[in-house]
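Next up is one chain by itself, shown in structure tokens, the form predicted on its own.
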Amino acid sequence: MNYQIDNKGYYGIFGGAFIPEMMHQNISELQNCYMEILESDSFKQEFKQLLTDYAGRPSPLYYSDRLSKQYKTHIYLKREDLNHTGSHKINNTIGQILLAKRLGKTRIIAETGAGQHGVATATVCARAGLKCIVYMGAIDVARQAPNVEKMKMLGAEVRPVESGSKTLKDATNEAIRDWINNPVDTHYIIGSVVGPHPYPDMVARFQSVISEEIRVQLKTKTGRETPDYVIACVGGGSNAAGAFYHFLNDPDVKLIAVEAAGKGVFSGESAATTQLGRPGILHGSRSLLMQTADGQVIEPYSISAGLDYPGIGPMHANLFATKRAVFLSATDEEALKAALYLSQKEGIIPALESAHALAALEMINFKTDDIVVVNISGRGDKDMETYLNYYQLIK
């Protein structure tokens, strides 16, 4: 079975480009140009050079002795938290800023939830000398204040969004409205594998450097290129797309995607899309979506701003529908416990998003000779207030 996108922009029944007429110019331009640009020698050379010299790749693949002993298996951590800007988001923004410049765009817009994509976008815009506007839900602006200040210091304008649930979904809505009103000079750097075709495929390609490196690094460390498990958190799903990408057609590699269960999958405060959602259209593509019987979006909830999204990317919807990936979910409490455990056992403070992936280690019965890779998608600096509040409660 093919798990990649087809020539019409679909992963199975999911994907496509469901867009208003005023977006056709922008999307058609990207659809017609992106692969030619991405496959050009000049683009590949510049992209690779910046990933190495600017972002600091390859990110380490670290053998966690303490976690391995705890779970009686072999656990490696893919350290995306050590990238410039502190997460995997820089991989995609470097790729998209190079694309935007080749298309002659002079103004960049983006959406962000946890702020990591916003910081990464502001970073590459500063380097490129391009105007940057980042839309961010008002609730996320408050709970991710350090990243907001970073974006401003980098020269970006942060626009708080007061509509809807004031989180990632609403920030995306506002960014799309901006793009519709500024079609000529503006490029929208979408931060995840969501949105109309070609964004899900384009972002997955930029993030696929993660799994490309895992294969090489595992070969060096273990003598084999493929692990038994790859575990990653999923909101929209860009870090998981990157971690899974070069293993999609290796059926012996078990792909584990971990969603945010919030206060409990069926509590009414959750973002576990695969358990609560059904097919629908959101932000320009057909995917799985949390919605009411009449198609209204159900507001998601997660303690983690980056997983607080009512859908998943169409690539992941297809992986779920075809059973190629197993989708688990972790509650706020489980993620917080996993984050504290990693911090105190390995000296690594993960982002709250990544902590959901770590929580899955408690849910799987590993064999003693398994090789497990957990993608640590970001570092926890931005979540310190939440962690400190939790730590005070449990002392």
Given for the second form:
Amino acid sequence: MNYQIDNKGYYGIFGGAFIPEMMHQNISELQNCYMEILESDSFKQEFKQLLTDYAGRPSPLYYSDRLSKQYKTHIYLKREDLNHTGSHKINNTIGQILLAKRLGKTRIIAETGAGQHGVATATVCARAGLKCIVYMGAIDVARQAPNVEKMKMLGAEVRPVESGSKTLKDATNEAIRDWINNPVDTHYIIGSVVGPHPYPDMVARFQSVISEEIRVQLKTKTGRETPDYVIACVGGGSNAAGAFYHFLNDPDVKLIAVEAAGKGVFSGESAATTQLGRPGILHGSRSLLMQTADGQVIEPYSISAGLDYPGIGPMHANLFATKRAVFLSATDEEALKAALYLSQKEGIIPALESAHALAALEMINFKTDDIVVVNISGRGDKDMETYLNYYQLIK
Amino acid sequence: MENRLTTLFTRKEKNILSIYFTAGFPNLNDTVTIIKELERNGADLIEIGIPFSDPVADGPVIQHSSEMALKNGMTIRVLFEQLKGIRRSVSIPLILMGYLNPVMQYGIDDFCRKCSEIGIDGTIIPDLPLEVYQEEYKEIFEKNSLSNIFLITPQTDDERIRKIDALSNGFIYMVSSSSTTGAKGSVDKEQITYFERVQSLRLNSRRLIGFGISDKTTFERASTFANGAIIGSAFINAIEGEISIEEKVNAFMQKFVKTSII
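Could you drop in the structure for the form predicted in complex with its partner chain? We only have the form predicted on its own so far.
Expanding to the full complex; the earlier chain stays at the top.
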């Protein structure tokens, strides 16, 4: 089975480019030239060098002794939290800024949920000397304040979005509208494996460095290139896409995607798209989508701004439909507990998003000789206020 | 079967006035009243908007009307119920305009069949790309005598415009500038270059210019470069408020119709 994109931009029945004519020129330009650019020697060399010298890659693959003892198996943490800017998002923004330069674009726009992608975009724009505008839901601006300040310090303009649910979905709508209004000079750096073709594939390729490194690092540490499990959280799904990418065709590697169940999958306040969604179209692609019977998009909920999205990338929808990946979900409470546990047992404060992946360790019966890789997609600095509120409650 | 769009374009070549409004706004049951009043006041063509939660091609005015319409309870099902029997009293072409997801969830076959039963003449689905229409939808639309209207923008190259022209059997919707919907105030030089470029292609299809057409001046200016123009946001702004919907539609249309246009 092929889990990669086909030559029409689809993963099985999911994907495609469902865009208004106003975006046609930019999207078809990207479709026509992204592979050529990504595969050119000059691009590859520049991308690799920046990942090493600027982002600090490879990120460590750390054997967690204490988690391994707790869950009676072998647990490795892929430390994307140690990247420059504090998450995996920098992998993609470095790739896209190099692409934007080659396309001659002078103005960059982005959407952001938790602010990690916004910061990563503002960072590469500062370095490249390009104007940067970040759209962020008004609710997220409030709950991820440190990242808003960082973006401003980096020289970006943060535009709070007041429409709809005032979170990631609406920030994405507003970024798309900006692009429609500024088609000539602007490149839209989408932060996840969502959006019209070629974005899901392009972002997955930039993030695939995560699984490329895991293979090499595991081989050195264990003599095996492939683990038994790879576990990652999924909002749109970019860190999961990167962590799964080079294992898609290794059927013995179990891929575990963890969605945000919010206050409970069926509580009415959740973002567990595979459990609550049906095929539908949002933000330019056909995927699974939380929606009413009439096709209106349902406003999702998660304590984690980065997972608070009513869809998932089309690649993940296909992994779900073909059962190549197993989709679990973790509630706010389970994620908070997992974050506290990792902090106190390993001295690593994970991002709330990544904490959902850690929460899944409780849900799986591992064998003692299993090798498990959990992708720690980001660090928890931005979530300190949420964490403190919670831990004061449980004291 | 009678094609009201063809009839209109045979009868009238210039200054065709098309009005867009969002179904379910300002009140859920205003739909039929607005349509009748628009026809009575001289609109040539009406685009009935199906509200969507995430209208990415629309500016603030249509976003707002869509949000209100959804709050009021508008759905495709409700709209079809309201439009049942509309052809007993309204004879100008009616077009449904909406995003693909609600249409897809309703079911594309059922949607087209129902449009045909009611007497809808065409659709505008901005996020249904030309290529997907050709491969997956064209046959169903044609079977139900529905014209699908495509958009072109200043970014659309000549080759693609010709392709769209060949596939069009209603009219071509010329998006006036690189923008989401909503008023711009005037027609600038860059737009005129684009309008003239499209004019010089000598297309088979009729062309209506939309986006940023807000008053008699912009309407007349745009009409000199095409067969007419489309007004959306400005009309929606005009029908929000306290007085009766009939009066508001009348007042707005007076400004256009009872002057030199017709």
